[in-house]
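Given as structure tokens, the chain that follows is alone and in the form predicted on its own.
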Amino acid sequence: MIALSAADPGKSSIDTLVIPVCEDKDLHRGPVADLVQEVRRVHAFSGETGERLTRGQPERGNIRCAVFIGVGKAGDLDAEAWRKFAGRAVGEGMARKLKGVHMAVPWSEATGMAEAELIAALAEGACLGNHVFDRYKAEKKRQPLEKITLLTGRGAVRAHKRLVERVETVCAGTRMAREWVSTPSNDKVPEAFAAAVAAAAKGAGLKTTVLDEKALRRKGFGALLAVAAGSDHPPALAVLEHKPRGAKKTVVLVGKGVTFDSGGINLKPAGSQIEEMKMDMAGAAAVAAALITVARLNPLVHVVGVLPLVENMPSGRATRPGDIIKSFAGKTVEIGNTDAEGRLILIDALAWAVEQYKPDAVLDLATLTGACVVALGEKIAGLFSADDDLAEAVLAAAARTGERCWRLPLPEDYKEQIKSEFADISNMGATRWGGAITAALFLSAFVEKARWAHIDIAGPAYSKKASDYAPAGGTGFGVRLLLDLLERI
């Protein structure tokens, strides 16, 4: 729970006081510029980024321990700076095993940003950071803290209550996404995903509709089912939709749930670290906590949820490669490798989502390549869209929550690498250069009358180590992303 309080530091009763201080610049006033004074003569205390001091009882204000943190220069200090010093901060309380910490929050004119971006970013990084995932370990040695209080001025408290609730929803969804992310395949194989995702959806007030194989085996998902032909769990499609009365506009996003890859036939060779593929579902985990808290904001968008779930495993059922399969759009498609199934099970769910909605824009959200993380790393989204607009929209939804994403160019003379001699289209392309483009290229052919977005999110989806607001695992990725853009669309 995040509180705004407006509590005088040096005349309340405050158990632990997180307190960031800057190498350059002065970012408080009153009771806490003077703790930050005595901390810098006394201590020498300078502020860089990850210096740390704990002091028990200081002299001034009724602080029975206070937790100075270096947040580095004033020049460097942007919404995702405060994110992390929040996150830090939290940190700080749940490994000292307490039970809530307050913060101290700058004053808004010596950061150089907005107030309400300021609290926002704070709110956030507290919230994002007090998680912990250990439902499957015995020992809990880390607990989330029960309460976390900003300190600010009486005005700020009166004008940002309801931001910082807008915040803590949305950051439930982030949450919500990370677990699903971090849950093991074997307790969400594909029917018992689907059905966590339904009764979540439905439980929000969304409209909920599960096809399962029979029925995308009547409507011709021919792509999604090769995929899924290995497994000894079958397939299935879940629909969220959020319609209220009045949106003039439809978005649709697709995320591509893959609870665990195999790889298929082409198994995933050693040192491909497939113990982590049980995070292969994270772009339908981002859609899907998305839309549940789309429910609970209700902006005036008509907004569709689409998740394709499958598991990709080898058997004798399994499809081959050089397999031909006929897609949910009509085309053709030749199996140049199994491995490359994310894209397979996205054309289907694009091309029936748009035939079906008939959207003013379609997103797709998939941990779709690893070349896209030796393109940009494991911390910034790839981003393709022949739309000029769409593009745009996303890259400012991404600067303003710090889900970063960098555009990658669609080049007409790339589609040569995905012709096939025997198909209309093939899953691979020709060589291994540029595959998250030819990824990207392929799945265009199957959106070719919507406006489309194709966000590769295989890098920043999952961590292997913690980091300022995240627990090692499911990232959560998206979710922030598509709510922000959801709500300016």
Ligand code: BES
Contents of the next structure:
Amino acid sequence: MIALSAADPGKSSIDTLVIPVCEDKDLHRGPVADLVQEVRRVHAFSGETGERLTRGQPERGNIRCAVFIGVGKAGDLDAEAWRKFAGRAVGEGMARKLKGVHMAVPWSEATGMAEAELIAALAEGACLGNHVFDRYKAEKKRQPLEKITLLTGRGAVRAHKRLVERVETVCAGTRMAREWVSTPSNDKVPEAFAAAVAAAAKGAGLKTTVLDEKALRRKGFGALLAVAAGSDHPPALAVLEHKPRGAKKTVVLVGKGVTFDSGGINLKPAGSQIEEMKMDMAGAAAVAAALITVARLNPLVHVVGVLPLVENMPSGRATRPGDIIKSFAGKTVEIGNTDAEGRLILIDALAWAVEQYKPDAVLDLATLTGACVVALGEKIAGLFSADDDLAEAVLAAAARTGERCWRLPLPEDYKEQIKSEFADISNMGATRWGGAITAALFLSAFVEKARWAHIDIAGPAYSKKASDYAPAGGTGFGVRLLLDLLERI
Ligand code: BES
Ligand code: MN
Ligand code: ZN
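Can you give me the structure for the form predicted together with this ligand, which would complement the form predicted on its own we have just seen?
So here's everything in the complex, that chain up top.
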């Protein structure tokens, strides 16, 4: 829980106060400024990023323990820097097995940021950092803090209470997505994951339906079923709907939900991160968590989340390389490679959703290609859209939430790559170059009538290592971005 407090650190008793210290600027006033002066003078604390110092029982005030954390140069302080600081502050509290920490909020004028923006970033970093995924461990080494208090002025406490509540709701969504992604594939086969999502969605008040294999066959989801064919666990399509009275716009969100991607008959070799492929449903997790959070925030937009859920496995019943299948849209697809399965489940989900809801905009999130990770690395997602306004809106949301996206092109002439000799289209590029682009172009052939953007999150959806405000595993990438976007659309 995150609280704002105007307690005077010079008077009230505080157990642990975490204080950000900048290299070239004084961020604080009053008794906290005095503590910083002293630590600079006595301990030569410079404020470099990552620098850390703990002082027990400083003379001033009733603070049992003050922890100073360097945040670098004033010119580099942005929302992301404050999220990282707050995440580190909470991590420090968890490492010391505390029940809670206080954080000294800097004087916003010294940070060059609006007070609301500063407090939101601190609350966000703290809330996201206060997360431990230890469901599968007997020994719980780290416990999340029970209470995090942001110490600020009286006016700020009154002005930003609601803002902090909103941040907490959004972060709960991100943490929910992370947990689903980190859950191993044996505990989230398609039907089980659909049931877990449906339970959470119904609890939040969303209209929720799950189409089973029979329904998908009846409706002609041939591409999705081709991916599911090799698995003993049947596929599902979960649909979550937030439809407030008076909404003028409809937005459809589609998330790739491959609960495990072995590659199928084109089995992934050792060294291809096959053991991390439980994360291949991160798009679906982000969309589901975003919808559940939408239900709580209640924006005046009709939002539909569509989650195609399958397991991609090799077996005697698996789809073969070279097979030709008929997609929901009616186009036939030659399966050049069974490991290019994400685009197959997405085209059916996208085509069905566009037909069903006639949305003003469609977005899909997918851990779609290794090529996108090669291009942009593990922290930046690839954004594709033929619609400049939609692309700009996504980039603006991404810049605000710190979930970085970089726009990549959809060149018409590259469609040459996905021509098939025998079917209407191939799911595989003729060469291996530009794989993130050919995958996006493949999707585009099935959403020709809609305003559409595709976000390839193969890089940032999952992290082997913990970072300043996230444990190792699913990162929840996209949840905050989608919510920011939906509140402004
Ligand atoms: N799920 C993978 C993409 C992926 C790779 C996600 C690494 C996260 C980290 C996707 O289904 C896949 O296997 N893509 C292939 C496509 C190829 C066969 C055309 C790839 O990127 O190699
Ligand atoms: Mn694959
Ligand atoms: Zn995949």
